[in-house]
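There is one chain below, alone, in structure tokens, taken in the form predicted alone.
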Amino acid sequence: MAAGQRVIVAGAGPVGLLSALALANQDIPVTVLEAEPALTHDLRAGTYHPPSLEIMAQYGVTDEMHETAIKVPRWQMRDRKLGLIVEWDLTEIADLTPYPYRLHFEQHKLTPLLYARLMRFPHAEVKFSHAVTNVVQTADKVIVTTQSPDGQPGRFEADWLVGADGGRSVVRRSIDAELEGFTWPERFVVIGTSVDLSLRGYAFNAYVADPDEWCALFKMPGERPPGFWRVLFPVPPDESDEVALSPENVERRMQGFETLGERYPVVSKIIYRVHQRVARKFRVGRVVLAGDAAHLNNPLGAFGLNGGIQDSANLTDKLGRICRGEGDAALLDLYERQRRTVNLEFVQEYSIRNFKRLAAKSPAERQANIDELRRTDANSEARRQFMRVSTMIASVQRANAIQ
């Protein structure tokens, strides 16, 4: 074991479990504390960029994902009135990554893979129904208090605490790391349908601009072939959740996007609020934040979960070195500089830009966006740079360059 040091991870989502797996793989004892009684069934995230696949490959996770996942080497930017604007082909950057594609694989399928691998280590444990309620630090340890659904208290001690407990993070509040940013007035509704939209010219991932009701499409593997499609729409502030999720409005949105001639078969539907926020600090003493506990963003570009996976890899490498006596706590300040900077410069900047590009209202702005995309596509160097950014390869390189 690594010099007797122990780490607690708050949260058994993908970022928390991956962090625990990476630490356990370095012979570091780790305890995961999860408020829910079991792994959760999240219906939102499900797109993985090349750097995330490279990170998870070292644990055998990426290979197992490929058994049922959908490879998406090409994705589209479209306009509801004009049709296809640009189709990006990620095989053009095969010299930069062994995974020149996006991989579609539901988040609720990833967490069981991570959990199963974590449980192979005798020095790793996951405590379900253990909601973190308080965190106290001393000079040489961190003390975490938990509570079970029946009110039973728990107390855990470790050398370090990783807060990966999501957007409502108790760990973040314990270190007074306020989320700075804003919440979009629109909410997002995501509708699942079994209709094969590829037969209508759509790539397995497509973004469709429109001044009134833009949308985004993702082909997902589902429980069995041929899978299903998720279609995401904005919901205006004056439309209630109940109205947005009603069968009439679900059908109206789907038919308005692509006329079918019959009712759309709907396999799922959810609605959620969207934030653009970053914690003003990622680390205080022996407590460090990662994933949604540290930053939130809209899903256009699939930067959120992927950013959290990259947080995990960066942080666990540094925590491992600290636990082995190969570095001191200053490495965690470097983690904060690297990951907070790229979240502001890349994740926030480009996810906001993606949102505004799809929702542009004025004809002049919409045409300018189209012209810019076509100019980028026409220039090989500009096209490669666009793909480096959109795959998050550029953000990882930027983070590693920060000292």
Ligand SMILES: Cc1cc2nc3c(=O)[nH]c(=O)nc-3n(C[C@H](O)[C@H](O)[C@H](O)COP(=O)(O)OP(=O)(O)OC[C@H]3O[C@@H](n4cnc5c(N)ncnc54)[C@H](O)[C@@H]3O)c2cc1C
Second form
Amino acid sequence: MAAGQRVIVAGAGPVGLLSALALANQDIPVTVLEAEPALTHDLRAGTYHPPSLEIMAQYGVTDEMHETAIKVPRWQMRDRKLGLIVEWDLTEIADLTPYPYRLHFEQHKLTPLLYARLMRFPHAEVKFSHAVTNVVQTADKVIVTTQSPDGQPGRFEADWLVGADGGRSVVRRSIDAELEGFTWPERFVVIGTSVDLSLRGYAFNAYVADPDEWCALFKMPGERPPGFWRVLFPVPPDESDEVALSPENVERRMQGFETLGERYPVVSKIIYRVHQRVARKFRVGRVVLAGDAAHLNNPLGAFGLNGGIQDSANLTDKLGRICRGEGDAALLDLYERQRRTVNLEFVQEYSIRNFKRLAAKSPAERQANIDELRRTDANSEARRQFMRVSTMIASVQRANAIQ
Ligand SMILES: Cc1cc2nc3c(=O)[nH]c(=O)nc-3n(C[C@H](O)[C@H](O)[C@H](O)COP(=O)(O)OP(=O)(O)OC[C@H]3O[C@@H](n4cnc5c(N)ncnc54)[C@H](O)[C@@H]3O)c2cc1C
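Would you mind giving the form predicted in complex with this ligand, to go alongside the form predicted alone above?
Following is the full complex, with the preceding chain placed first.
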């Protein structure tokens, strides 16, 4: 066991569980404190980029995901009226990664895989129904107070605390790390349907630009083959959640996107608010933030959860070294410099750019976007660079180069 140092992780979401697994795997005792009574099952992220698959492969998680996940080597940029603009083929960068594709696999299926592996370590524990309510630091430890749903208080001590408690992070508030950025006026509605959209020419992942109602498509594994399709649309500020989720409006949006000639079978629907925000700091003393607790972005490009997975790998490598006495706490400042910088430069920058490209209104702007995509596609170096960026390979390399 590593030098007796202990870590608490707040939050048993994907970033918290992966962080705990990476620490336990380095023989570091770890306690995960989760507010909910069990792992959450809501439909959220579901696209994994190559660096995330490489990170999780070392724990056997990536292989297990592949048993039921959908590989997406080709994905499309389209225009609702003009059809296909560009189809990217990630096998062109097979020299850069063993996983030259996007992998589609629901987030709520990943967390049980991480949890099961974590539970194999006798020095790891997950305490459900333990909501973190307060954090206090002294010179040599961090003290975390929790509360159970029936009001039972709890108290935990450790050397380090990882705040992976999501967008409304209590840990983030405890270190006064304000989230800076903005919230889009539009919300996103995501409609699930069993209609096979590949028969209409769509790749398993496609982004469809339109000045009135753009959309994004993802083929997901679902509970069994052949899976289902998720179609994401923007919802204007003056349309309420209830109206957007009503059967009439779900049907209107789906038929507007692709006329079916019959009612769409709808298997799921959710609506959520979309933010572009980054915490002012990722670390204060013995407390460090990762994942949605540290940053939020729109899902166009699938940088949110993937960015959190990359935070987790970067942070747990450094925490491991600190716990073994191979480095000091300054490594956590390096973590902040590396991961906060690439979140601003890359995740925020490109997710905002993706949103604007899909939603562009003026004919001149739309044409300029199309011309740029076609120019990129026509030049093998530019195409390769585009794929390095969109797979997040470039951002991981950039983070690692920061000192
Ligand atoms: C509705 C929705 C849809 C999304 N869709 C997409 C998508 O399509 N594509 C995409 O890339 N991303 C999407 N995202 C973002 C993606 O799901 C997140 O980036 C990802 O969940 C981040 O993982 P995380 O572990 O950091 O945080 P979370 O998954 O939020 O996990 C945080 C965990 O902490 C727990 N917790 C919270 N407060 C406390 C507390 N006080 N004490 C203890 N535990 C606590 C929570 O219960 C939860 O288990 C979506 C997010 C939402 C909310």
